[in-house]
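Only one chain is shown below, in structure tokens, and it's the form predicted on its own.
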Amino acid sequence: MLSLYLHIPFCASKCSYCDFNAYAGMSDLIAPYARALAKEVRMVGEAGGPEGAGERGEVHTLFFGGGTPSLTPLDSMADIFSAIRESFALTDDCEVTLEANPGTVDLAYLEGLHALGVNRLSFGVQSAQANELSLFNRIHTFDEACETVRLARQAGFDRQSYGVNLDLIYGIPGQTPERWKDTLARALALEPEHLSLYSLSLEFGTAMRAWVQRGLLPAPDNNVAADMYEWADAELARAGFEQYEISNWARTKDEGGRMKDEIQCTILPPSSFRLPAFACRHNLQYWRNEPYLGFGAGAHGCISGFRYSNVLSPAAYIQRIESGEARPFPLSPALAEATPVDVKTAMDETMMLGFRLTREGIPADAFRARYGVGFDEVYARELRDLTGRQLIEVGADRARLRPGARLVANRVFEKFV
């Protein structure tokens, strides 16, 4: 199974908090720019075989990320499905998944996106709180992504697709856990089927990082993050949710009034594993370490032995893809980057990445079908060492991180970098 990552690199204004590959005032660009996305998806569609399959098998996810790929009008869209569909074989079940932030769609833009195919909506709405919201930038109010949420609904966004996912950040400057519970509190009343919650980091060469050094924010209290952490894994456990990463939660379906797990992990026979039915398949595909193609300015993909990434910068991606030659399946005009991956790298990268799944963790009989050899052969005294600590467990069937370590689990990642 193949999945497929398109970025749209345009935003209505920067978040003080993004390090992203997202730009502000290039509005002028999203028409060129989606028409290049879709000679893109079709140069790489036409590089791996006439019929668009080959080698890469079927596409399950798809995934719009940005920026905000809400920006981009509905004829555009249009047309970059149009392109996907030509040029790859999409499942009948396949999850696509639009980033999208509230206030830059209405009922007829989300119903517009639902008769296009998408079919999971992820939306940034980050805190409930108006002064959060104005320090992170944030062009909304808490209450048009209430407003939001209700379209989304309307436009047919239920438990019937693949629902709604909401982004939290909690471990804000300045941030008390009353408002932070309070945050939660009000995200859970939307009833999403999806949560992802992520402690603020301050990264390089963002204006939020800059306000910390220069003294004017205080700097996120790491301890108070990692209690606001476990507060709310415990809250959104009494709320019917299961966390599935490390960041991430999700919902069953409730049948008949019991709830029921339904994905399945792909790498394994069908009775092996399940998780949350509203888990997000497009991030476990990273998560597993599974391959995807990568579409747009600055996307990345993984595929055929090696990682590659695009150029950056929305214009010079542009004017590739508009002049430049069809290459080798996977790689485009545009290709900034390529790097080999040999198997002990991808054994290690399939390690570190597992053990952010905190059910699934890293499964044995998937990781000896891959490779040939089980893990505890690869990595007996990294194994024993982190066992030690207290930090994983190993047993028959997996290995995956201990509930105490998901705080620390850096800790875990560093031995398999």
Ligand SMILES: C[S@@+](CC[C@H](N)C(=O)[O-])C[C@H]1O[C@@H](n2cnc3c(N)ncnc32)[C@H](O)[C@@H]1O
The other form holds:
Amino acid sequence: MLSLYLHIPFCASKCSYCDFNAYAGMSDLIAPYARALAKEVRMVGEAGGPEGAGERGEVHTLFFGGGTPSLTPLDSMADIFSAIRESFALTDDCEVTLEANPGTVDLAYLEGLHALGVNRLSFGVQSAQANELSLFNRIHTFDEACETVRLARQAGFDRQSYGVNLDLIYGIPGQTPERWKDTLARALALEPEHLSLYSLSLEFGTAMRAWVQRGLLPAPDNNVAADMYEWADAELARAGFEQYEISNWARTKDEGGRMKDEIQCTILPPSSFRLPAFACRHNLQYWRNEPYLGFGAGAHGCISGFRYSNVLSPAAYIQRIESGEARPFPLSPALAEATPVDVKTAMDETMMLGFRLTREGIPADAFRARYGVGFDEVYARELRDLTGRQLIEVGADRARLRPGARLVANRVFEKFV
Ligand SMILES: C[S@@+](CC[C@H](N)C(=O)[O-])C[C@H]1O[C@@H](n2cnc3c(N)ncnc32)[C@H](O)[C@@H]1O
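Switch from the form predicted on its own to the form predicted in complex with this ligand and give that structure.
Expanding to the full complex; the earlier chain stays at the top.
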């Protein structure tokens, strides 16, 4: 099955840690950008052949990421949804996530999103501490984040849908373990179905990196961040969450009360294997190295033996889509780069991405079904070395990270680059 990622690159202000393709001060481009996005979806859908991309498989996840997608007005969102539904076949239980920034939405907006088919919200909460939110240049307080989650519940984003995710950041300069514990406790009190916990990284070109380099802020301490991670992992297990990826935890069926089967591998169900019911299906698509199309400025896609990305600038993207012609599926007029993925590269990527999945890992039967060869044959030397260094475990059914290696997973990934 197929997944679609739609990038909305606009923000009310730029966060001090953020190096994503996102821009403040361009709100006048939001409406024309949304029109271009709808047009790109139609062009790519049509280029998929007489039956559109439907013949390439149904779409089972959509993800609106940013930037701040929740800055897009409802009428523009409605246009984009019409284009998606006209151009692609969506499964009945399609997971539809939208990233939302607390402080940018009200009840009517959230109800409108729900009516359009959005069934999962991901809120960039980041911290419950006023000083940390201000350091991040966030536009909301933690109380506003709580109120936004309450409104989301009222609008129908509950356990009958795919629920609510909260993003939190730890390892912040000057952050004490007590503050991190307080942030996590207050986030848990909101009873999210899903949590993403990210260790602060100082990305090139960000204000945060410049402040640290100029000595205005202490550098994040990796050892403190590692302790925060271990503590959070234990605390989340106590709260009924199951970790399924290095930075991601979800409620299980028992705790979450969601009456549907847990997610299985879409290539071949690994025997007797389950993921927590509220694991994000869209992100699983990436980590399982399965196909997705990317729409919008700077969006990436991976399908039909290519990885590709669109032009970064929103203005250039609009111009390309307005004046361009669709190329053969899946390439859009906004394409900036396309790289063929040969079979060995695809296998490397399947290993590298699969090791992110802390429980599922790389299922041996799925790998063999896809590539006609076992990972133990292709990567015998690498697997022996990593097993010897206590970084991974390789069983008859799967290879995966050892729990103690989650903080040094790069040592595993680098073997498959
Ligand atoms: C693309 S951003 C989503 C933006 C979202 N609309 C928001 O309100 O913040 C995804 C998440 O990645 C995390 N993130 C981004 N940059 C980061 C960095 N330098 N270090 C750690 N986490 C980061 C943040 O938690 C952020 O919410």
